[in-house]
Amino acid sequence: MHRETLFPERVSVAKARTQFVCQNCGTVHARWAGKCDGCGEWNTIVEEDPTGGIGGGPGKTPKKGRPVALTALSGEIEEAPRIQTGISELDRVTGGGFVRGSAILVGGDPGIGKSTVLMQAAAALARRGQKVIYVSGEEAVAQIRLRAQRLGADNTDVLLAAETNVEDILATLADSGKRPDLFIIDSIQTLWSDTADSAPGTVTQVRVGAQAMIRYAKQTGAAVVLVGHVTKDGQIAGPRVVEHMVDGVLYFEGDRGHHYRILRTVKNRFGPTDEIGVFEMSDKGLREVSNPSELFLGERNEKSPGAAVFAGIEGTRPVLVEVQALVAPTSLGTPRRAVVGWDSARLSMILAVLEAHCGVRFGQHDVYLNIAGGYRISEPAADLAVASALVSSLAGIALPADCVYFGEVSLSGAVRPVAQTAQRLKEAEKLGFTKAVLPAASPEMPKGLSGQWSGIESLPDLVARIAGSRRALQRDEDME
């Protein structure tokens, strides 16, 4: 007689492995836990079936491979095809337009504005003849009508499908027929497969699901773009690998308390990264906004101290922003250094620089730093017009109304110079700006400009500049 019959009580039964992912960062635990290793975030771990979704499984033998054809480097290059909406902001982010078989993830805050430019494309689309699929997973489809009602584009062709489940949706789309040049999917965390065992919105589902979209894209040739949501950080939820399996990334920022919306692309394998789209919020949708400069410099008081334009290049296309800043005195032991709009640890880099090599002290001052509008700057060209913005407040004189900065600072006080020169002066020119204040090292100036460009060579002359436009003026007011 077998030892399991008279022994059941010992038989060995295989228990399914589990495993324990982080929701926010994607990292696998071994056991549940209540704080991530990985991005110290709590109560993110998830417990989920590893055996279920791409690469799941154990013990299935792989299938034998096939060879592919290899090709040499050099040889002939096909310009991507690309499907232009008419939105010129829109295209302009997109690098001309969407490309066919690419994979797009677009993310953004809730209630920024995503659904709201997507439908506007899409119907952008469907009136120059496209054919353009809508699948939302939030909303019904009696909710997107009154979107497209309110935007105008509820007489569009427009095809629309409330679903979540991937089977259905790639079945739908084998059944519809001609296969779509715009498909677009709101949003990704909303999916899920029969493939996997977990719940939708988590790891493993956002990551079948992707795939399933992305794999659609390649073999079809459709345009396919994923609605992301992000968390608290800023970062598009989910895995982090579905930003490197989609052909580009392009996030929606602004604030709820101004009235305009920046799409800004970080991933583009097909154009250029770092390229914006300015956009103003309205009860009819997203407008376009050709020049945003003139939009970030509307509200500005020319005669306050502690204001500096700054001329700054977002991808091609070159900004002009005003930088607030207000020095005060303060009664705390600890000054306070507040930041909207930049890094918080380049402003302390500015303040240390100024007071090490140009005697300014701001130990006994809090700081306010602002970009104007709401935006947000990333590039260290911006260092030169914060340092005039502090010491313009600091001294309590007003900047003059016509002059725009630019330059990076270095930690022993010299101005370097940045790229792009020739389109921030032709920018600042075009905007009635006739003075410019930028690194002497600078490249030869562009020809055809008849503005005052002064170089300098470091901090101090910055500094000493400020303190003489002070003197001149109390001189003025002396001899009235």
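Predicted model, so just to flag it, every value in this text is computed and none were measured. Positions refer to the first chain, counted from 1. Rigid core (definition): largest C-alpha set, two forms, superposition within 1.5 Å. Compared with the form predicted together with thymidine-5'-diphosphate (TYD):
- Core-superposed comparison between these two forms: the C-alpha position of C25 differs by no less than 2 Å.
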Second form
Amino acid sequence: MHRETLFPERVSVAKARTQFVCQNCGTVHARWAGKCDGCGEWNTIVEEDPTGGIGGGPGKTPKKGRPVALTALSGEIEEAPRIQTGISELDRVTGGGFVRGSAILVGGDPGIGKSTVLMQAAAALARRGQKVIYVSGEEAVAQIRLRAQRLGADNTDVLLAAETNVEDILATLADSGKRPDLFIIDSIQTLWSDTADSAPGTVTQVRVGAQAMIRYAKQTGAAVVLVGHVTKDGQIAGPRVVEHMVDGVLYFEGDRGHHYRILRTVKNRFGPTDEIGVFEMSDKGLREVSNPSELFLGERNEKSPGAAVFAGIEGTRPVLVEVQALVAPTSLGTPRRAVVGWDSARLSMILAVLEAHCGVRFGQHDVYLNIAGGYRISEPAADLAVASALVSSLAGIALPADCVYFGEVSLSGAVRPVAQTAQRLKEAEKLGFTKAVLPAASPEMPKGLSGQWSGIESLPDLVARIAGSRRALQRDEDME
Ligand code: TYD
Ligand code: MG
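If the one shown is the form predicted on its own, what is the structure of the form predicted together with thymidine-5'-diphosphate (TYD)?
Full complex below, order starting with the chain above.
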């Protein structure tokens, strides 16, 4: 006997059932709930009809498709049309300017300076004759004007609106004559649309709002910038979905206690990622820092042990930054390990390698590691600088002030080569460093540089070198 005839009701019930899908992570739930079990987000579960869409099974007859022309991979390429602000740190992270018809998301902690940088960009573009519309859902027009005054941007033709309703914003845009070249929404979390019935700031509203703005960008060729606030765990509140929808994602980072702000490219469909733009917050807005190395090395105390200069690369640009370590005898049963600006798991690894392969013991010592200037390093190439700073602090021997360090350390204690050796060394030389400790196997030893570059093969070599420098130092003192 056939199953259908055995359970006729069940078959028909199954067909009519709808499902509840989390809009953040895609988990399917049997019934609606306030919180998704899958990702822990609230208010993200929406009822959907599983029979609709591609692969939805029988039920609806799909509309007859229209064939599109298939084409070859080779062919003419149009350069993405860009609008440059003239603020070179900003143009760098966007890959050479905002792309017309594209949408980018600028994320960051509240108060970090997103509205400030965008107002400065808006003013710079308006001065170049571009039409810029700035829509704020967070501040009143008077407040925005006040900020613009402070930034010296109040005499530009930037058009303002304080509005949060998606339909009203679109109507305003349609009504404002020529389409804008740049259009800023501050912030995406304040948008709400009549078509979605959840509260503003929920994933559904944010998604609908972002979609409407992105559609507007694609249709008209305006460049759209969406501002998004970041939650405590470092993600743009709720709408990680927005990251997938936009063409570029920039994160604005920085330590509140410091003046430096770093705009970092996380995603870019029209240019390189891993680029950074460095700014300094002043009383007249954000100031560009075109040579970040000078900034991060600014307050260096060259005589004290525990400091090593790391020659790093951010995107296409070399950045020198000081790694500071403090190794002090512990009074606790379990010694402390504290890290600011670097990965703590990576620190544990370097400590373990130093203990296992070099006989350097940290078991009775607290270890503190700090990257100067509120900067954050993500490159493994910093391993060698960190190891040097640690050994230097433990042994109480200051490292040579005119030396930079870079190289990746493997678990075996070997020092492995890293990319862009020449660029790192050139930057170091430009800033007056004449020595470098780098992996012996570095592939592209640069020509035309006059410094002393010493290649080392393994971490024990490094330790021996630092210990050796104490002996040399003592000899010098004895001779005097
Ligand atoms: P803001 O751009 O409003 O931050 P966000 O939009 O990311 O929330 O920046 C606010 C902070 O910047 C605030 O703490 C004041 C400071 N600030 C200055 O120090 N100088 C300035 O010229 C401006 C406009 C702001
Ligand atoms: Mg703001």
